[in-house]
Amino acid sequence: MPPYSPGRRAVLGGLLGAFALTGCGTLRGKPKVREWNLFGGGDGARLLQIHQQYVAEHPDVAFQAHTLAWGPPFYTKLAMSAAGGRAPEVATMHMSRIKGFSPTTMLDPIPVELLNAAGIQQSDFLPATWDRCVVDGKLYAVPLDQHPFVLYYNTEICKKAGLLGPDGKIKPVKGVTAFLDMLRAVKSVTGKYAVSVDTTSPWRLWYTLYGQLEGKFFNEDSTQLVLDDAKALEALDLIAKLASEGLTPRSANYAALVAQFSNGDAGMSFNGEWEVTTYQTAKLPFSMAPFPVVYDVPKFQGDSHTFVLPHQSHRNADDTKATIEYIAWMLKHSAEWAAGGHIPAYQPVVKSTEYLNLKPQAEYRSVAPNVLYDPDAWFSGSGAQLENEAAAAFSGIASGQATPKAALAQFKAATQKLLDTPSPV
């Protein structure tokens, strides 16, 4: 997810800090669960409410929740605490960051027997999601959700464009031609853009398209860059075409992406699903759907939030048991978390009436098996350097300041330099 503004995060941090002081017990003998997370904005406010419920139901646990700045600041502080063996009992981590975090030294394995005792089984998760949490035969994370790249659409604009079916939902399109026809129809209604997208950091869009072309990034052990130039350029050429036709803006950052969809300048938006609360609060007439399958296979860039046990030199058995029970409780209550847009990883919740009744949050749940995680590397994952290098190289494509060929060459050179640099952890 994108970083949130410092003002909103600072306010939320104050709220969570106050919650940590007043919501937990301080009596000796209570098992303690200290939780670090990186959730700001709507996610942070929602997590605060969920944690208040957890505390109310668990007076026998000394619980503290702390929100740290999203992205590199969070992972740097977490790594330092784990390296020193003085980490919190549990932390949130993007699944795409796990293998680059040196899990066998910086994380403690999840005690599967305690997880099972708390009512959570491996069979409760999609196999591909669970398998990504396993390193060298040990479980190092428990998935909470998935947050894929999706399609938002203004229902009033898309109805005028003739894109809605009898059920009021957008009609799926497949292939480049149908995709472009859909966007041109939307532009004809708005008179401005078809879709809002972050052109200054187009990693999610490009990696989705490249993944749909079945392009590979690294070899199996992530030691060699194996980008398919032809497929990479095909995806970049399409991004350039969208901008040259005025279907997307020439230049728009994340804030502009949200604003252009909110004010009707664009009848669609390509983004992660986490802005659903923003548009609901604004009472925008909108719904959501899977991002179109433009090329060969259904793949959608995304990530997952997971729970991990950062390394402690002397992990307390009672604290660990309470921590695993906290994780299990959060999974079983993840329909409340899903209201913010994220697809629950815990399948009993995905099948629940409570989740299925969430509209439009349940409308794109079908993409879960096909979420495309960022390549495995120490410099890859949400908020990591690989996305920054993609932004630096690809941002000039929509604006016309860089050709796709030159942008790809720059990106490959930057990625190779990172690949040649030893992991700092």
Given for the second form:
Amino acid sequence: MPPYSPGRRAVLGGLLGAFALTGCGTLRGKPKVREWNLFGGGDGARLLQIHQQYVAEHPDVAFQAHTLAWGPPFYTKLAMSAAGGRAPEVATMHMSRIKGFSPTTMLDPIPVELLNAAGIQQSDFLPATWDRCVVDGKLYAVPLDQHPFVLYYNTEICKKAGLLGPDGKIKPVKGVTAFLDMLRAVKSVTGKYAVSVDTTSPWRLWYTLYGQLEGKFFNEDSTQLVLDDAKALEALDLIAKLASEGLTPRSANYAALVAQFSNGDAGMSFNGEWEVTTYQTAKLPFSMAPFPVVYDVPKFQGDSHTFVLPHQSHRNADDTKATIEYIAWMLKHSAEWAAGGHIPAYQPVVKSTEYLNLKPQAEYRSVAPNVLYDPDAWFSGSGAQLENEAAAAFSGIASGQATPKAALAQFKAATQKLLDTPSPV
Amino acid sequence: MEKADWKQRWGGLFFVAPFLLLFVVFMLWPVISGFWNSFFNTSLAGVKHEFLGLQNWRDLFGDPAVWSSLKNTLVFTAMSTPPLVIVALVMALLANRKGLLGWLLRFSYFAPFVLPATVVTLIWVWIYQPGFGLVNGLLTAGGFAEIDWLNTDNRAMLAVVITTVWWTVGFNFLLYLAALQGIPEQVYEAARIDGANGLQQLFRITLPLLSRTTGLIAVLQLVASLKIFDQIYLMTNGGPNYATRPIIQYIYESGFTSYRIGYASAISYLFFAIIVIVAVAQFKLFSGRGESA
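Previous: the form predicted alone; requested now: the form predicted together with its partner chain:
Then the entire complex follows, led off by the chain already shown.
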């Protein structure tokens, strides 16, 4: 008889134990940084390149990046993983979504001392940007960039329309009349539209115009809707006028907006700045500028991508340190990120010649302090319900199916309903 | 003796155990926990979890978005089910022939069905575009005015129905084709000898013998149409102004965009009940007719 013959359970148990040990061994060998992001477009391709460089320079970090579908699918998955305490080490998040994401329960605060140790200081950011990342005195996000609503213009068409200055850049206009004159000049050259814009989701255009009229949205603590009807209507009336004059299409979704600017049906485009790569690849003669100041003050709807630490029940100190170092590295390399259109949030990069030489990406950097974020509420922010409600109510204005008055009433009622719903976060 | 008896009764259980386990974990448990959740204000963010009693259910009955999206779902079902059955039948009758033409028809009728929703919607959204889309190009070439298919209240649903029929009719077509090929040739031979013409053969032989298949297809199609979500979400995102938003999208938005899982569960139970009622009613209706034929 052999001295010891292991039973089935002993063998299975032993194997399990061995797996567990080796599993832990490899995982703890290198600090791990798992990153979730929502960049599926032209900026996503750029992120992959930057990540490749990061991986090449950091063989000592087990790095994994995952790109998830933009908008609700991304935030759903992030919320579920954070609620379960098994989130990735780091994720990207729109700044406008931070407060609506219940930071104290679903995000872990950023250890500022680690950030400082990695060479990143508060003074490296615009104060307004930094302050929005602070909740209850703790830092919950590190801003990567800003992405405002801007003006794209086809340089050949605008030259024929006599809109370019001697430097070849578009002459800035101010006021409604000058704005309309400019668009009419473009339309006379293209023979079709002046501007391509997403009419099925006009939130960005409307909020920009409303912001330029200095309209307020919520009261101080975001419990009451304090929309200024007269100003809201003035902005909506202008959107209706643009469409009825044929300066913008009556109906264009996002894909059509890109196509109409690409094929020259429109000499200008109002959009976020992230389509630079698309138009560069299409070899379009174009440049970019801040969106015109149509009304009183310069305000431009926009948002900002940030890095957050989604909640983990058992956060590992080594992983967190490597994660913060990853964030710092990304900020210092954000000139490459800026090539995709976004304005870097990290000011040393904004001042660098590498960024300043980026054309047309550096042409609209002056708007950074005037970026207008979506209102603060659990249902607000990029891809959140408030933007959907605005799209539903306002899309009929350009198509002529709804009057600005009726659209505004619908939007206000929908927003009020969201306000009345107890916050689920 | 007793042990053998026990084996005979329960022995089969071991063979179905793997399936049973999956069924309980992925079907039975979610069904029960979803129902349970509908009485709480369960949040996807996992923060609060208070018992609400029937509050979610009361909210649901007073929520116009529930009823408008339910109406959209029913409108879509009513618009899409008849063509999906009739077109499939016509296609099957046309393709039920030998030779190259039969093969070509069978292939081209079924081909769209294998495409994923994302591809189908991408193609059709471009086809429907004003300004440069195929459909509007044909319309303007023919001297008609352009139609803003996806951004006009009363056209968007029609556009989605057309896309859906093009995309999914292949499956019903296949079921009909199989049933057609199961009808013995002798029946037609006898009819021809009796002097029945083609139309008489169609209405007196083919259609009656297909009635069971028609019943099956109608029930399957009705349930599939009621569950409409992906092509609408991708083509119109429920717009313009929620004119095409189906109930499943509202459930998705409540639960996943707005994190209100409890409320979304309550709506999905209302919808579940409706599907069950419709399916049972349909099946009774058609299985009765099948026997009498």
